[in-house]
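First, one chain by itself: the form predicted alone, in C-alpha cells.
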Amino acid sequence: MLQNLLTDGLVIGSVYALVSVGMTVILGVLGQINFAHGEYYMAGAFAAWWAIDRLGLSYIESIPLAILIVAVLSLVIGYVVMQRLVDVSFDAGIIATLGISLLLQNGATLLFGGTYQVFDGGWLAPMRVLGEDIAQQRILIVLVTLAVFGALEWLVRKSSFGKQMRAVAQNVECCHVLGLDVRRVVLITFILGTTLAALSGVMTAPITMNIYGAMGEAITLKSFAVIVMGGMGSIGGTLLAGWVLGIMESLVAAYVGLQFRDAVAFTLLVLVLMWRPSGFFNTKARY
C-alpha cells in the first residue's frame, strides 16, 4: 500500500511541480505572482476537450492544439496587461491578475456551460512498473515533467534568451539603460509560464476525467504553495517543493483523512516558513 501511495504522490507532485515552474518563471522575470496561472490550467484542458468532442481530433492530436490556443490567449492577456505590470506596485498585479482569473472562469462558464465536462481522452491502459501497474498516463505525466525541468535548466542557464530572462530578473532598469527590450522578455516569458500550466492540464484531465470552470483556483493556491516552499524563482525547488507536497497529500488521504488532503499544502508551507523562510533553496539558487 505504502508503495502505491508514494506513487500516486510523485503523480499528483509531477502535476503540481509542471503548473508551479510556470508561476514560477514569470515571478522570476516579471516579479509579480500570476494569481490566474490556475485558469490556464484549466484552459488546456477545456481546449483539449473541445478538440477531442467538437473537432474530432484524437487526443494526441489535441495536445499541440491547446497549447496553441493558450498561447494565443496567453499573447493577448500578455500584450494587453501583464507587459505593463512591470514597472507597477505589487498590489496592481495582484489585482489585476485576479480580475484575469475571474474573467476566464466565467468566459470558461458561458462557452462550456457550468457542470462538469466528461473528458474522454488520454492512453489510460495499465503498465506494469516494479511490480505494480500503473496507468500510462500517469508514467507520462512523470516523464514530461522531468523533460520540462530539464528543458527549462537549459534555456534559462545556457541560451541567449536566458540570459535576457535572468538579466530582467536581477535588474530591470540596468536593463532598460542598455537597450534590452523588457516588454518582449516579459511576454514571452508570460508565454511560456502560461502554455506549461495549459500542458499540465491537458495531461492530468485524462485522470480526473471531470474539467470545470472553476478547477484552476485550487491549483493556483497549491501553486503558491508550491513555488514558496521551494524558493520563490527557484526551478529545481519548485520541482522538490511539487513532489514533496504531492506525497504528503497522498500519505495524508490514506491514514489521516480524505478531508484533510487540501490543508497539507499551507500546513507545509507554514512549516517551511517557520524553519526556512526562504524556502528549499535559498536566494542564491534563483535566476
Contents of the next structure:
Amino acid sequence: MLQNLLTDGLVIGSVYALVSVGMTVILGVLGQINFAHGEYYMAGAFAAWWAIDRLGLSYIESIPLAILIVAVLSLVIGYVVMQRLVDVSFDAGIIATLGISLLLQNGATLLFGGTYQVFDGGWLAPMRVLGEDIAQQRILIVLVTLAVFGALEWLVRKSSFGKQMRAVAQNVECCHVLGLDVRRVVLITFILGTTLAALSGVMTAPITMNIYGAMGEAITLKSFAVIVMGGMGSIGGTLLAGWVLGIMESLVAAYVGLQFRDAVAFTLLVLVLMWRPSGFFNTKARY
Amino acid sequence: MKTTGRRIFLMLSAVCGVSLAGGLPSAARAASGDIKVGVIGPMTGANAPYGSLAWRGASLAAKEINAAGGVLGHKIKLVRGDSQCTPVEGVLALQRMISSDHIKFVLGDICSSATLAYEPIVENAKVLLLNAASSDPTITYKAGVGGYKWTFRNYPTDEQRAGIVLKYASEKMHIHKVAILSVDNDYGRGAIALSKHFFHRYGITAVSEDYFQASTTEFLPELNKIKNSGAQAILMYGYAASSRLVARQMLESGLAGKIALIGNGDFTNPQTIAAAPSVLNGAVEAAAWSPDYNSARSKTFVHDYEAAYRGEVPQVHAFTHWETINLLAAAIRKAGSVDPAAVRRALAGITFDGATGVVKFDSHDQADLPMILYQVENGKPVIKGVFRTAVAYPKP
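Moving on from the form predicted alone, please list the structure of the form predicted together with the partner chain.
Once more the chain from above appears, this time first in line as the rest of the complex follows.
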C-alpha cells in the first residue's frame, strides 16, 4: 500500500514538476509569474484531443502537433503581450497574465463548447513494476519528466542560449548595454515554458480524461506553490518540490481523507516557507 | 453604452412581457367550464430545458384527455408559470395563478427549493399542489400527517433512490461492506446521509468515507486504500466526469470485476461504460422512469409523445408531468366534482394504474413509487426490475 502511494505520488509529482518548471523559467527570465500557465496545459490537452477526435490522428502523432499549436499560440501571445512585460511592475504582469488566462479559458469554451470532452488516447494497459500494477502512461510521464529536466539543466548551464537566459535574469539593463536582444530571449523562453506546460497537458490527458476550458486553473495554483517551494527559479528545486507535493497529496488522500487533498499544496507551502523562507534551493541568481 | 442600455431595457421588457403573457391573458380567456391547471417550473433560465419538458408532457396529457371528452364534461386548460427554479420567482408566479387566475390545481415545481416554498402558500389558499419532479425528501416529510394537507408528490425521493440501490446491492448482490466515495456537495453528501438511513435495514457497513471535489482527477490513493479494506462495492454519488475517472483508475488498480460501483453517476451512460467496460460491468443505478421501460402504458406514451413532438424521445420529466395530469384527472373523476377539497380527499385514497405500476399515496401524501433498477451487463445497461422501498419518516 505504502509503495503504491509513493509511486502514485511520484507520477503526479512529475506532472506538477513538468508544468511548474515552465513557469519557473519564465519567472527567472521575465521576472513575472505567469498566471495563465495552466491554460497552456489546457491548450495542449485540447489541441491533442482535437487532433485525435477531429483529425483522426493517433496519440503519438497528436503530441508534436499539440506542442506546435501551443508554440504558435504562445508566439503570438509572447509577441503581443509578454515581451512588453520585461521592465514593467509586478502587478501589471499579474493583470496581463490573468487576462490571458480568462481569454484562453473562455476561448476554449467558445470553440469546443462547455461540456467535458473525453480524451481517448494513451497507453493505459497496466505493467507490473516491482510487483505492483501501474499504467504504462504513468511510467512514461516519469521518464519524460526526467529527460526534460536533464535537457533543461544542460540548456541553462552549458548552451549559449542558457548563458543569455542567465544574463537576462541577472541584469536586464546590462544586457541592453551589451547589445543582447532581451526581447528575443524573453520570447523564446516564454515559448519554451508554455510548450513544457503543453507537453505536460498532453502526457496527462489520457489519465485525467476530461478536457474542458477551466481544467488549467488548479494546475496554475499548484504550480505557483511548487515554484515557491522549489526556490523561485531553481530547476532542480522545482523537480524536488513537485515530487514532495505529489507524494504528500497521495499520503494525505489515503490516510487523512480525499477531501483534504487540495489543501496539501498550500499547507505544505506555509510549512516549507517557515523552515526555509527562500524555498528548497535558494538560487535567485541561478540563470 | 447607450445602445447597450437600450438593448438591456428591451430584453428586460421582453422577459416581463413573456411572463405576464404566460400568467394572465391566456387563462383569463379560458371558458368558465374549463378546469384550469397551473404548470409551474423553470420556463426560462439555466434549467429551462426541464421546464419545457414538463410543459410538453403536461400539454400532451391535457390534449389527450380533452380529445377523449374531458373530465366530468370539463376540458383541462393548462396555464404556464415561470419560477426560473428560484423560490422568489416561483412564489410570485404561484400567487399570480392563485389570486388572478383563480387556479385550484397546480403542478410544480421541478426544483426542490421552489417546491418547499410553495407548500405553505397552497396550504393557506387551499389549492391542491401536485409535485412531479422534486426529489428532496423533506417536501413530503412536511406533508400529510407531517403537516401540510394540500401538497402531494408523485415522484420518488432521493431517499427512495438511495434505499432501492442498497436493497438491491444487499439482497441480490450480497454486498455488506461498502466504501463511500462521493462528490463533496449537497447532492453527494445528501445522498450519503440518506443512504445511511438504510445501512442498518440492509445490513450494510461502510469501511471508509471520502468526498472528492468535482474537479479531482487523481483517485489512485483512495482506490489503493479501498483495495485493501475488504469493501465489496464503492457507493458513489457523483457526475459522469468523475465516474469515468474513477472507473478508469479502478481498472489501473486492478479492481475491475472485484469491486462494483453502486449509487448514481451516469454509470449506464455509454461514454462512462466505454471508459472502462470491465469495471462498469455490474454497476448499479436507479431511475424514476426511462423511455425503454417495458409496459404497455409507458410504450403508448413514448409513441404518442414522439408523434406529437416530431420524433423527440421523451425524458423523465416529460413522463412524470404527463402521468401526473392523468393522475389528477383520475382523482377528479373519482371525486365526481371539481371542488378542490373533494379532489384532495379522492387523491389521498386513490389507486391509480400508472405506467410503472399502481400509484398510491402514503400517510405523508408521498406516492409509493417504484424505481427502475439498471445494472450494466456486457457493456449494456439492463433493467433488473422495478423496486420499491418504504420511506423511514423521521419521528416528530
